[in-house]
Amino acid sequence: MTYSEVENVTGYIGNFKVTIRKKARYVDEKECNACGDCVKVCPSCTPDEYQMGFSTRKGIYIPFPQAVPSSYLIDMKTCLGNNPIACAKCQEVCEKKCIDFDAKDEVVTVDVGAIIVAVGNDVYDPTELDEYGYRSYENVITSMEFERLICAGGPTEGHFIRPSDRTRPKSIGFIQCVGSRSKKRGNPYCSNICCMNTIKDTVLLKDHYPDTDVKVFYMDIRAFGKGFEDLYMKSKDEGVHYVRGLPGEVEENPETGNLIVTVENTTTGKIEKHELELLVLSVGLLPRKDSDVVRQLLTLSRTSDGFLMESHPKLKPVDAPTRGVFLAGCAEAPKDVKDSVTQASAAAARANVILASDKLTVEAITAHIDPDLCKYCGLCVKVCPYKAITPTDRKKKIAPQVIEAACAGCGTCGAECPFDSISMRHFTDAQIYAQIDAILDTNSQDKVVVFACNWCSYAGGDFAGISRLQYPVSNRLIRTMCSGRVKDEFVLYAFRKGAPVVLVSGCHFADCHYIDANRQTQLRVEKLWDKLEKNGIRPERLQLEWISAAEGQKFAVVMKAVEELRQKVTAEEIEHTKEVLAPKPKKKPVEEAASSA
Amino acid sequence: MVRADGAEDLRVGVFVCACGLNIAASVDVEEVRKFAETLPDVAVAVLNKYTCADPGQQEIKRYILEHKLNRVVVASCSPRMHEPTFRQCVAEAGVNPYLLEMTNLREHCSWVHSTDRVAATEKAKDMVKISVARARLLESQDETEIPVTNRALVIGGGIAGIQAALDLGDAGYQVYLVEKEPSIGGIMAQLDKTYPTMDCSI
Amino acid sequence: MAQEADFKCLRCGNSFRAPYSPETEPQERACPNCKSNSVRRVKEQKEAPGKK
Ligand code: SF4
Ligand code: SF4
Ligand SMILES: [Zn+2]
């Protein structure tokens, strides 16, 4: 499906119910046979972004020769005869008849077992890097607008020519790190193909014209593939010109339109100035910018580069955090062509794990309700993420049922109950009580209770472990599945056993694991400060983090946060906190039922 | 011999890990399986080297048969990491998998706490202490099925989209390809020729 | 447009205003100083502050 958006994803591993938006060719797919008549009959025109705008396309086009489908479509934005029917020329002389003016987007839904993420990456934009002075001067282009001049395919059919006199350039250079490897702007990393891409492209030009001088101006040259060392070689053997450094500065001639380079060349220590033709300035990735949407309709997480984050670095490149979830190409890092069919097969192997059996097993931590405690009012239905609970009815006292199937075991239902009705499978509110007793019956002045999810805060401490930060000793884990789970007896609780400060910490809004469970647990722990105020209690003795899988880092500060906060509380006030909490315990769970209905 | 009975009487193995030295280097592993056996209804500790690798897996299942063991605590690395590992290792000695409770020795106490030993190893014992809190209540769980739809979905149709896509569809799958895009292709097809072969990109 | 109201950190005890509204509560935040989560919203004052 072409020309297509996924809208929504719902269900989970095995079971996702994917949206799909098809938006409206104008053309007949199946129908059109791709002869041409129409585009000659289109009056509108607009640059042709297969071709980086060199050249123009009409508004009914097709993107580029061998586009698959092989099908001509109207771009709405530019076609002059949509409504009312102004021009319609296409239609007329079309004689298979498969322009549609009135075409709609089509919505359709699909099933499927695994999906695959290959959203691939955007090109950076160096408009940024006046120095270099992209889109100042005619004849600085980027190494994408180099692919399309030089391409048999391109504009030019493969003339290479200058932008600003249409002639060939006799001399070319090419800078490299063009938005990578940069703290100060682009990007820090190192975008992997700009180098190999260069060296390509000179051995190119030495093909085509040998008499063409080239150089390149470079930090490194990366060249650690197969096959890459020999091609650098090659184009090293060539004459291609290699000059250690990235310029400073570049500037127009504005007579000849030629370009005067200034770079410190590192390996001479010398300032050298270069005059050149054409410069071609090697640029970098980036994340797709629209790839966000998928990441949250599949509650995936991103890596501090942007890129979208693998559940495991080393033992599971390809799967994402999302089970039944893969990752393919540049979606997850840079990587050229060969990397990207590489992991492509190795997705698609794990995606067949999957698929080739009929039925698999899922972690059974659902949630039940005991429809003798449930007294129908209904909050549970209210917060399930997944809509896993079936309606209550107060009146003919029908309790709601948890389907088991669409349960994704996150707890906050549990955790919202405020009658005990609802019990987790391996989770439940006895193991938890048993857990918080067992850290507070001895020296529980010296610890912080701390709850964290086991996708995200959990896993950002087991981060922090793997890269070696040292913390204090004296938090104590509980964990749940999700932040959501944390029912406010739980906090409470602890208190009441004597905890100095209590921690709750789960994903960042934007990478819940339950949708957006973790809402729950902010409104909660809103609630709780509230509560600890009125009773006298200092409500920054608990804390709320949101700590992803990638902050090992944050993981450490926020443990020294609160060992500092928990030095600050006094035994007076624990001692206090003991006895406001106590004596009414049981009423607790009935106020909170009463102030958030 | 699945013991999820709650009358039943506990029976609480403690498999405190050395993970080589990566916890025995800052965590007094000893003093922690000492410990382990104080502990309420801890019918048995014990210390291995390496508790995922084979003779630590076989070692688990000899002790369960042996003492009888209904419950069982490994303390050693994030259960994110071995979880599966030892819930199979319990499965295969006739436990079931949701009595297995997991103590992460290493992520979160001995590589995070490696300059203070004393400290560390105080750490660890707490941590194991709330483990079997925890798993003396752990009652046993029969896991779902669920019904598997045997068609994919790829999002992007890109050089790697495309590959994963005719990957899925030789191994006989329905597969359905979604493009942003009019056409199919992404970035690769912009382009002229890649290296280091030289070949066309089209 | 953007409604603002004051915001308390419980980790440092900065104080700060910040961007809220009601229908799109709960939001994430952090305090600009020290990056906590803990951030509570000062609610005493009985008349919303609207537009400053
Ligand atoms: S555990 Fe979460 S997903 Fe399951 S029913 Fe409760 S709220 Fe819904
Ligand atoms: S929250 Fe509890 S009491 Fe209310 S309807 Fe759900 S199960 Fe019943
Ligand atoms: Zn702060």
Partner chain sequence: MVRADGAEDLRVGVFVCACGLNIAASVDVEEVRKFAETLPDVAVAVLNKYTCADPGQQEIKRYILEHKLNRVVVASCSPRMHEPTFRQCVAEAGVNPYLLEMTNLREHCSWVHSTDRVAATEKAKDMVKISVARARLLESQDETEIPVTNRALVIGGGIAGIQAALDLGDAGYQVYLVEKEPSIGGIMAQLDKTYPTMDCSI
Given for the second form:
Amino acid sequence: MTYSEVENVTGYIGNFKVTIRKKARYVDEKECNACGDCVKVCPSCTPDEYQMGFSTRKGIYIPFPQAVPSSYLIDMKTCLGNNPIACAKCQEVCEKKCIDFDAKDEVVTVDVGAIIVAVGNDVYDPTELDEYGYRSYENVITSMEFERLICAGGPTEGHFIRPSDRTRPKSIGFIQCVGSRSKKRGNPYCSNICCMNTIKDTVLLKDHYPDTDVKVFYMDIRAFGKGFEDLYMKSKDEGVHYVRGLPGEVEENPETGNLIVTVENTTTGKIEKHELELLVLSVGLLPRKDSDVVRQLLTLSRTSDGFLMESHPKLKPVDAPTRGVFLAGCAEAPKDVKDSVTQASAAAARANVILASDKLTVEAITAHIDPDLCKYCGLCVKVCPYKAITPTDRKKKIAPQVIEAACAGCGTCGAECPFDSISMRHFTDAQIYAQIDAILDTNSQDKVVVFACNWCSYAGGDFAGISRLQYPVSNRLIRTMCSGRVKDEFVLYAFRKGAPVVLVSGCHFADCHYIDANRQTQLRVEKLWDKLEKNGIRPERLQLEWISAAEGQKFAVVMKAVEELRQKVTAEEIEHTKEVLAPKPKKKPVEEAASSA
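Starting from the form predicted together with its partner chain, produce the coordinates for the form predicted on its own.
Left out here are the partners and the other molecules; the chain alone remains.
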């Protein structure tokens, strides 16, 4: 379904319902034979997005060559033939009568077993980098605009020209990492494709126009793929001059339109000026602006750079945290064609595993709700990041139920339930209490109880160990699937047993493997800090830290800081904590009656 968009997604792995809006094309795609008679009479003109604004298109058009279906559609924003009809010339000349100005959007619902997210990427707009003069100087263009100018299907039919005077430029410069690898302006990450895209463009220029003087300004060249280094060396052998250093200023010669580029060559240590007829900004890749809509529909996670996060970078590189959803291409991270094809093949294979199965096997870590203990409060429904718990109805006394195919076993619902009606298969309350007992059974004042999430903090501790990093031995880790599994009572129980310090640790906010379950951790710990302070207990004895699987160094630093805090906790403080947090004995029925009287 082309020219369509997803409006809603419900259900779970193997049983998704997807609502799709098929936008009105105003041209019957089955009848249209793309003869082009309508285009000849259309009086409306607008910049062609596909050609990066270097040419125009009509109000009725084919979006790009090889578009599917190969039929025209009408852009109602520029068309003069609707509300009211002031033109309709295309409709008059269409012999097949396939144009209908009264066409409406169509909403369809389809049942699917798996979903592949391949929303692509956007490209960085370098306008904010005013030192490069993009949009100020006509002969400063982006790498995307360069591709259209040199393409045989472009606005100049492959005859490469510069925009200002439509002459072939004899000297061309490329500036690398525009919008990439910069924390202040742009993005801190490497966009992966820019170096090799520029190298490919320089080879293409030299093949077509050997007399062209080509210069590349760069920080460092990242030619890491198969055959990439060979292409880099070929570019150098053909006479492309590589200058190690990014320009600090670009000025225009008003008489010739040439550009004066000032750059510090870090190889020679000198300030150089280069006069160029055309300057190309090698712009980086960005997450799609509208990917947030897809992310919310499918309850997906994002990494700190804004791209969609996979379930596990090594074990499940194409699986999304939501089961039955898979990622492909630049939706997950910047990548070239080869990597995109590889990931797309993997995503298709993973989806086919689901489609080829009548039943699915899930890990035995899902939640279970006891309807006899449930009070229909609905808190579990609100905090579940996967929407894996059906809504409750207090009036009809309908208890929520866990959709096990959708449940990932994070345990957030079990920690949030105030009535202990939710139990987890594995990582049960009894198992965690038993671990606390074992840790604090002897010399409790010398131990630090650490609740560490399976994916990040626990893995970070493991990474610190295999890296031979030194840190105190006082910490005792209790592994949970997610920091959201740590309920209030676990922390309070540890303090009652004599723990001097308790540390709760999980994934960074943007990297939670259970979408946003660690947000509940933050709220729960903040409430505990208030409760400890009201009871005269230092809140800092309960620590909260976000440690990723790659931060073994941070894990060691945190453990050293926690150990320093433990040494400052006195025996009197521990005894006071035990006393004020001790559970109050329940009153006998006679005592309750007497007190009420």
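Positions refer to the first chain, counted from 1. Please read all numbers here as calculations on a predicted model, not as lab measurements.
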If one rigid part turns against another between these two forms, which of 539, 360, 150, 100 falls at the hinge? 360
